[in-house]
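So this first bit is one chain, no partners, the form predicted alone, shown in structure tokens.
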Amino acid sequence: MQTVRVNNFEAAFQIRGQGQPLLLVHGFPLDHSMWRFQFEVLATQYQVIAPDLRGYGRSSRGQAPLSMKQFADDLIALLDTLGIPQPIIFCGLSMGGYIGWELVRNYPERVSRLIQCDTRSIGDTDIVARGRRQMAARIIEQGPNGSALAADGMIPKLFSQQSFDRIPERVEQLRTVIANTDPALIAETQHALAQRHDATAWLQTMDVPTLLLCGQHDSISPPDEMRAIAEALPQASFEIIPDVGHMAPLEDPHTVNDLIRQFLSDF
């Protein structure tokens, strides 16, 4: 891992390879390690950057209020600091996808292609937002044990039953990442997620080649919902990953990597 100071926080990241820049943005409440099966493979063809978002992994929190737009601003600042002014390939999962919508909307000249994994375009309903705020309150009430509470609540929703049976070690590794995350940060991010923009109205203006990937058994961002996103985008293709849930890049990295490389080879 390397670190640089951007936007008044220490941004940690991995970077490897040469060629067109490919930015891998993790979901909530994870870190860059969720892309470990993509990083090495894709770095043979692209300059791959896998950062820890503000406050996550080895990146410091800084002072700016959290929002999907702030995360997007931070990523642009990181690219500028690394001397990468050219358009990038953006790849995000779940919350990383929400950040991707903000990046394309606010910095369209900086994105050449978009890969959105297991994500949504709609904002939270009032009921979902209320649930996030209640969960944030429970995490804070638990103190140091709050992150373990978050892990116990999230893990069953992140993987398919097939993955629980086939790759239990990856499930446990992800549980550890969540349990080791600052509970105050998890709670704060829940509030930011509840307040994120509904990107659905932006989709028809996002004229960038896009690949959408979704796990067959993803209950958080269901295939039908992601298919509708693909239909709303001017240039999009949609692929379902069989037998996996919300963490497709971890659950079936071979298929995900092949689809990403095929998508990028078409341009």
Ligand code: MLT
Given for the second form:
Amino acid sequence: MQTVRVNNFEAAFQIRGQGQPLLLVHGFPLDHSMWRFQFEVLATQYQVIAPDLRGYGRSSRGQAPLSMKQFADDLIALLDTLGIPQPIIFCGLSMGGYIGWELVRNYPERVSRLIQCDTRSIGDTDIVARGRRQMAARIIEQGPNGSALAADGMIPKLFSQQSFDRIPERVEQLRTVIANTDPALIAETQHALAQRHDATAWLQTMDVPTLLLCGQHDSISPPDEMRAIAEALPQASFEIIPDVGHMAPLEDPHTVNDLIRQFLSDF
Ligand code: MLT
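Moving from the form predicted alone, what structure would you give for the form predicted together with D-malate?
Next comes the full complex, and the chain you just saw is listed first.
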């Protein structure tokens, strides 16, 4: 793991390989390690960069208020600092995908291909946003145990039943990542997620070749919703990964890696 100072925080990231830059952006409230089965494999063909977002993993929090746009600005600042001005391949999962929409919207010249895993374009409904604020308040009330509470609430929604049975150790590793995350940061990010833009109206303007991947049993960003995103984008293909949930890259890395490589080899 390396760190560089960007936008007044210490940005931690892994970087490996040569070729076109490929940025792997994690979901909420996780860190770069969720991409560990993609990182090595893709680094044989691409320059892969897997950062920890501001406040997450080994990155420091800095001062700026959290938003999906701020995370996108931070990623551009990281690329600038690493001397990567050319367009990148962006690959995000869930919240990483929300950040991907902001990146393409605000920096279209910086993205050559988009890979969106288990993500949504619509913003939160009032009910969902209220649920997030209530969850944030409960996490803060719990003090140091707030992150364990967040993990207990999230883990059942992240994996398919098949994955709970087949790869329990990956489930437990992810629980540990969430439980080790600062509860105040989790609560703050819930507020940022509740306020994120609805990117649906942007989709038709996003003329970048896009691959959408969705776990068959993803209950957070369900296949029908992702198919609708594919239909709204000018250049998209859509694949369902059988037997997995919201964490497709972690639950079935082999299939996800094959689909990513196939998509990128078409260009
Ligand atoms: C994620 O995996 O990043 C979250 O499920 C996103 C969300 O809560 O909307």
